[in-house]
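As structure tokens, one chain now follows by itself in the form predicted on its own.
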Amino acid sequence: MSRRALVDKAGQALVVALAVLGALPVVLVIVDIYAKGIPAIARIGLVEFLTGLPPTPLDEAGGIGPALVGTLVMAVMGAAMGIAVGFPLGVYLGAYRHERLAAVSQSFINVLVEYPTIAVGLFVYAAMSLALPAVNPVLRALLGVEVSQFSGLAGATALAIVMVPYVAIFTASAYASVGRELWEAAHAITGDEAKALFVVLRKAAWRAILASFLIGTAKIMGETAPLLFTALGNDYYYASPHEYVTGPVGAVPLLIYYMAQTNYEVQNEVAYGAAAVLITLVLAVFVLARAASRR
């Protein structure tokens, strides 16, 4: 074999070598949270763990029910305003790219990226207080309900704001990659701006762009940094659905956070057990995003 070959050789080697060093931190972690989640799990039943009340520590066994339903309830309201949001930016940043102001805002963008999200939480809890104490008198008048100053409103608020920026960048990426052609048959088609933007162009980059709603869902759907100034926790089920909006909210998350700093041996077990459910889920999500990317 030439030099050059063993030179090559050695090459592709120390890139699947280096491949594999940055994989492993990743599976370990996954291995651990499932070797040990799996079977605190088994010790109390799959339905049972999912819709039980955590556990205190005087307990023996518990679940991750309100918290489950918590996380469920924010990510679906984190996603509908972070896609209501981050979908149209991402529009405008792809289709007016070469405009001075879609550079400043794609600019603004990727700081958002990289943006600490416990900041974010800040924010939000910041500008819930600034805005609770008008709006709750008109939402009392008319709806007879308040939000508290904690609330599933502004968990999902600041999960939405985190979002924002992955739906922007993905879809905007997605439109970027229309080539010139369909641009100008588009145009010529509709005669109309937001038609074709909106209604034939959307339908070439749909699949890019489910994958980017679906990758910002699995990324807020494992938050925990911005729910602790805004959905703050609750072990309880509410009676009132309107109540996952408007009051303290639990969160696999936080559940996790809360329950790994304990002492007690029960509690450590539904951290790990709430820990295999959120990967699960997240791997769910991120499988189904793919897909839709490649099929």
Second form
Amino acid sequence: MSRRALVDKAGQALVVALAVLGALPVVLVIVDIYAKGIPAIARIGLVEFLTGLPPTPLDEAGGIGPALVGTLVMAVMGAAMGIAVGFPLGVYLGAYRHERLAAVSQSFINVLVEYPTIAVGLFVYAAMSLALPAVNPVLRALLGVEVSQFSGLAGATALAIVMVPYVAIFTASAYASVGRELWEAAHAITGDEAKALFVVLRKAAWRAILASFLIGTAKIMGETAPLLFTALGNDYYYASPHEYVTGPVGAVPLLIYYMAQTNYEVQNEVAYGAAAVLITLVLAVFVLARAASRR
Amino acid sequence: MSLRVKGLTVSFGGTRVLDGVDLEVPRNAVFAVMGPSGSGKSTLLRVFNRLIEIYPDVRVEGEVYLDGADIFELDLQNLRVRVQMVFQLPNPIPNLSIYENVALGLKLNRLARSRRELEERVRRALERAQLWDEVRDRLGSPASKLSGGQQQRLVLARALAFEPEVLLMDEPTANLDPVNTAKIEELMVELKRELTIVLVTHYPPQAARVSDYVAFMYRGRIVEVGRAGEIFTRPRNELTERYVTGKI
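Switching forms now, from the form predicted on its own to the form predicted in complex with the partner chain, please provide the structure.
Entire complex below, previous chain first.
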């Protein structure tokens, strides 16, 4: 074998080794969680695990029902809020990327995406402290409800803030990648800039935009830190659905965080089972995102 | 006159792309604007529907009238309904079906009062673009499945669905094979009975085949305008003669 071919082979081997090394931690984490989580789920049964209450130290088994409901409620609310702000922001950043204000906004968004999410939780905690004394009397008068300092709404707001930069950056990238021909076609079809951007070009870039929504949702479903000071956690179901918005709610990542730290085996097991469920949910959303962007 | 241009100057940043253009485009004719690359033909076309305004740092000075009305005073949505455009590359909207590609503009501009009228206008536009027979059984299929020539006729149908007064065509056959080029050229000749066509081309034989009038542009200025027959047989300007004989 010539020296050139030898170097080529060695280079290829190095690249493969680095790829394996990079993927190894992710694979090990997934394997470890499923190896310990699936038996925990099997011991009580999938339906019971997904709907049951978390175990006390004296119980023999338990589930993640309230936490799963909380995660789904906050993910839906957080995604709705995050998309409502992040999508138009992303359209602006993508469509007006040559303008100075858009460039400055893009810099702020780039910082926000790296911002510690626990600080986002603290910010929402502080904002709720300031806002609730003024908002609650109005809510009580209009709807007969009050929002607690710790609530599903606070948790969803924190998750929305975490999600906004992801949606904005991916949407901006989707719009920026639309070719000049389509850009012109959109504006030739309508003289209304908003319709050209939000209808025609949205349809043109829809798959990439949908992928951005899904990736953002997957990201917030796994977040723990922003929920510590906002959703707080709750081991029980509420009688009224609106209480998932107004009262403290559980979340799967929070449940894992609390139950993994105890000295009780039954709670550690449920933490592993919950992690397996969470990983499956997040992976499913990522697979959907990949499928959406590839079709 | 369908379009009248007086002293039109367009600059991008500090670069002047059009320099004092004066032009009159008669109704129901194919008016070809020809010239070498970079002469400002496509920029001129994009002034007529004010598409030029989507570009940053652009400055437009001068007057342009559509059927006697100042286009810069017209409501932009109204102007773009009246002046439609077909581009060099076929650009159907991705992820949309053949039907939706034609219907979208009508919906956005509320040009159809009922679903039945919408369907009728889509069908008529596809017929006028000579595409109906090829797609009537697969209107719901993605437009991206069509061939390049079919996509360009679909884009033409999208424009015709508006029933515009003026159709701008920016080198519409530049990426088509001879068969599809011939189809588009036949359509131009047919369509001029109902509307005015401004055709940009850098291919003099095409201008000779389909146009009634020709303007020759060079470096942002109109060098010569006249009836196609005169421009190609008895050009008054030496630059025009050199261009039509393939020397520049």
